[in-house]
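The chain below stands alone, shown as C-alpha cells; this is the form predicted alone.
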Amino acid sequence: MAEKQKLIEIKNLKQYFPVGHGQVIKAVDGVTFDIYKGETLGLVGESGCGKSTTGRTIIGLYQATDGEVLFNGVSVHAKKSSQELKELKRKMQMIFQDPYASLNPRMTVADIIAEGIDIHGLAKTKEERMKRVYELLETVGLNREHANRYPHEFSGGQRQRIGIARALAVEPEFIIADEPISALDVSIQAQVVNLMKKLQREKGLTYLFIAHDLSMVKYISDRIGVMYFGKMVELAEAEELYRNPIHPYTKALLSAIPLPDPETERVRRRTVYDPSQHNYKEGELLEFREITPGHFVLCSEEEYKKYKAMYS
C-alpha cells in the first residue's frame, strides 16, 4: 500500500485572542494533526470550540499565536515575498458558511468568479476569462446565462454553489470548507456536499470540511477530529469513530444524533459529557495518544493505560 503524502501539517497550533486587562481566549490551543493528499479531514465540536478559527489560522486569514502550519513542507505563517504569497493563497482557498455575505452584492456572478483568475493573470483575454467562468459555471451545476446577474437573484443554495467556483476558479490543492451548509435547507445540503464530493474526484482536491453536523460529516470525510474547547479530542477514521468513541466528549456528541425511529428516539438516553469526570491531577501533562492505529485521543497517562486496556 502507497504512504499516503502529508499536504498540510498542523503542529501545535495556537491562536489566542486579547480580551482586555491581561487575559486572553485561548480558541486554538496546541492543536497538532496532519491533513493528507486527496482526503477530507472532518472537523467537528459544538459551537465556539474553535474549529473555524482552526481553519481560518491554517489558511492564513489569522495570525497564529504559536505554532506551525505547513502545506507541502512550506510554512504559512513564514515571511514570504509578495509572489510567494501570492503562489500560496492561490493553492489554498476557502469556502464560506454565509452563502449571502460571502458574495459581494455589486459585482456579478462573472465578476466574482473570475476576480481570482484576474489577480492571478489566469486568463490572456477577455475571451479566455469568459470561457472560463462558463466553464466554472457548468461545473457546479450552474449555466452561462447566470453570469451577468447578481447575487441577490439566486437562492442559498446556488450562491454556494457560486462560492464553489470563485474557490475553483485558481485551480487550488486544498478548501477548507468552514461549515458550508448550515446556512441552508436541509433539502440542499446533500446536493452541495454530493458536489463537493464528485469535484474531489474530478480534480483530487484535498478538503478540510468543517461542520457542527455529525452525520454529514461522516458521510464526506475520510478521518474526523472533534474539538473541545480549542482543543483537538479525538482523532480517527469516520467509521472507526463512529463506531468505537473513545474521548468521553466524542461520545457525547454522538449520542446527540437523532434516530429516525420516533419510537427508538423517545426513549434513549442521551450522553452527558461532564469535564470534572477526568479528575486530572494539578499541572498534569495531556498528551494526544494513540489508542488504536490511526485512533487518537487526547489523555493523561493513566487514561491512556485504561483506554489502551479496553480498546486495544
Contents of the next structure:
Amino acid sequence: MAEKQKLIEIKNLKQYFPVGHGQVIKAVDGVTFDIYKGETLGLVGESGCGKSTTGRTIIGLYQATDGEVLFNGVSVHAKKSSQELKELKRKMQMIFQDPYASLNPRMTVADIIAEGIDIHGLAKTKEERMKRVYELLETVGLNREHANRYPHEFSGGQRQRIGIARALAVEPEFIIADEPISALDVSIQAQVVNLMKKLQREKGLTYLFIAHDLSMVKYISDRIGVMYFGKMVELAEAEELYRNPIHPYTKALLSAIPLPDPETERVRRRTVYDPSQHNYKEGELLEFREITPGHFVLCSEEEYKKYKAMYS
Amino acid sequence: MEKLLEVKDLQVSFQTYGGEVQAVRGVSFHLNKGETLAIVGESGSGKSVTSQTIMRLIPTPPGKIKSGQIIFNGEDLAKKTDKEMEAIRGKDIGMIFQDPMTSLNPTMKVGHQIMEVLIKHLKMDKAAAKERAIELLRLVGIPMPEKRVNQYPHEFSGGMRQRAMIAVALASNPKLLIADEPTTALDVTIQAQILELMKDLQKKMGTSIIFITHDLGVVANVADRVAVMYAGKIVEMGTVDEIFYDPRHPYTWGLLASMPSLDSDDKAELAAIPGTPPDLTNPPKGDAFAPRNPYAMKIDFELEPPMFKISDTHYAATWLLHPDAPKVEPPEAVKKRLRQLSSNYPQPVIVKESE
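The form predicted together with the partner chain is what I want next, because the block you gave corresponds to the form predicted alone; please supply it.
Below, the chain from earlier opens the complete complex, with every other chain and molecule after it.
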C-alpha cells in the first residue's frame, strides 16, 4: 500500500438492541476505525463481543443506533434513493460463517451465484449470464459442471467457495467475511484463505475479516482490531499486535491460544484478564489513543502516560 | 503400563441408499490408564465414528460393526447387548460432546441431569445425589453451585454448559472419558479454561481420555499420544513429540504445514492440502491419500501401504518408509520442526499382519 486511501470510515458506531423492560444490550458501543483500500482488517474477540454486529451494521443489515459509516465518503445509513442504495449494496458484499445455512437449498448453484447479477442487471443475455457464472465458478476453483447442482451436493469447503463466488458476482470493492473458515476443516481452511488472498491480489479487494481463530487472522490480516464487550480495545498492524500487545485483554487473549508445539505448551502460562484491574475512577474518560504510530489502545489518560513511557 | 482399552482391527460400515459407507476401515490402537490419546483428522475421517462405536452409540441399522474387538477392562464391548451397555455407558465410560446445547436436556434442571447418573449408576438416594451434584458443579468451576444446580441449561453460558456436561460425564468416576471436540464451539479463553480443567481432573481422578479434535494446537496442549486418522484408517500414531517433531506421513505433514504459525511473519502462501477427502462408499485402491498427496508414488495407487514402526511407540503407514523408496524432503514448514529423536530404530520396520 503505497498510498493509504480510506475506503471505509467508521465513526463512533453504536448498535443497541432493546431486550424489553426498558433494557438495552449495547452490542457495539462507540467503535471508531478506518479501513484502507486494498487492505485486510481482522476483527477478533470472543463471542458476544460485538464483532459480528459491527460487520452487519457496517453493511447496513442493521440500522445503526448512533454514529456513522462512510463508504467512499458516502454514509451507508443515511436516507438514499433506491438507485443509490442498490449501487452501494453492489459494492459491499458479505460472506457468512455457515455455508450450510447461507445458501438457499432450493436454488441451483447457478441461480445462487447469478441472483446478484440479475438484480443489478449486470448481464444482458442468458448466454452472458451463464458465462459469468462459469467464470466465477472457475475463479473460486470449482468447475462449470457444478452450476446445475444444488448446495446439498457439496462439501463445506465447496459451499464456502460458492458463497465467495456469489459475493464476487456483482464485482464488489469491499467484502465482509464473517468467520468464513470457522466451520471448515484445517486443510480446507488453508484452501479458502489462499483463495481469498489470491482474489484480493487480482481484484484489489478490501476485506473485513471477522474471526476468533487468531492464528489465521494474523496470517491474512494487515491490521487487526481486538474487541471486548462492544468496544474496540486495541488496533495495530498484525505483526505489531502479536509482538507487542499493550491492552491487558489482548495479552490474555494471545496467551490463551494453544500452539501446535508440545514443548511450548508444557510451559505455557496463561494470563487472565479481569476488567477491574484497570481501577478506573468514576467518570474517567476512556479514549482510543495512539501509543506508537498506528498502534491504538483504549485507555485512560493515566494509562496513556504509562503505556507511552513503556512502549515508545 | 496397564492397558485400559484396546481396539483391534475395528471396521464399521453404514448402509445407505448410495451403498455401503465404510466409515472405519480397520483401526487398531490402545489406551493406557491415566493417559490422553488425541485422535486428529478431518471431518469424515472416521474419528467420531470410532469413538461412538466404543460407546456403542452407532445406530444399528444403518450402522454395523463388521469386524474387530473393543477390549475394555478385559471385556469385548463389540459383543455386548444394548442392555449390557446401559450399565457401562455413563458409568465406566463417560462422554462429552461438541455442542452442549444439544446434548444437555433443555427441559431438565442441570442438577437433575447430574443426579440422574448418580441415582442410576451409583444407587445414591436423592438427597445424597443432590449434595454430590453441587460438589461436582463446584469441582468443574461453576460459581454458586447451590443456585446453579436448580437452573436450566439455557440459563448457562456456552462455557458453563460445557462445564456442566463435564460434571455429568464425570459424575460416576468413569475410567474412560471420550471427549468429542469438546472445545471446538468455545472461545479461546474459555477453551483454555476447559482444557486446564480436564487436565486437572484427570490428575485427580486418574481418568483415561480419548480426545477427538482437529485443532493441532489443542492436541499439543492435552495429548500424551496422538493418532492421525484419514479415510477411516489410522495413518500415523506416536507420542505427541514424535508426531510434532518427527512426523513421517505426508498427510501429517500436510496438516502441520497448512496451519499458519503465530511466531513467524511469513506471509507466503499456506501449504493447503489440495482436493477433498475420498468418498468412502468406494474407497480408492491403494493408499486413500494418494490422490491428494504430492509425494505419491506409483505403488500408492496400486497397493495399500503397510504399517511401519519407527520406534517402540511411533507407527506410520506410508510407502515412503520402505527401504526402496526414494528420499524425499518434507515441506518447508515441517522441516523447521524436525528433530532427531533418540528412541527411533535405525531403520523403520514393517509391522506384520499378525501383530
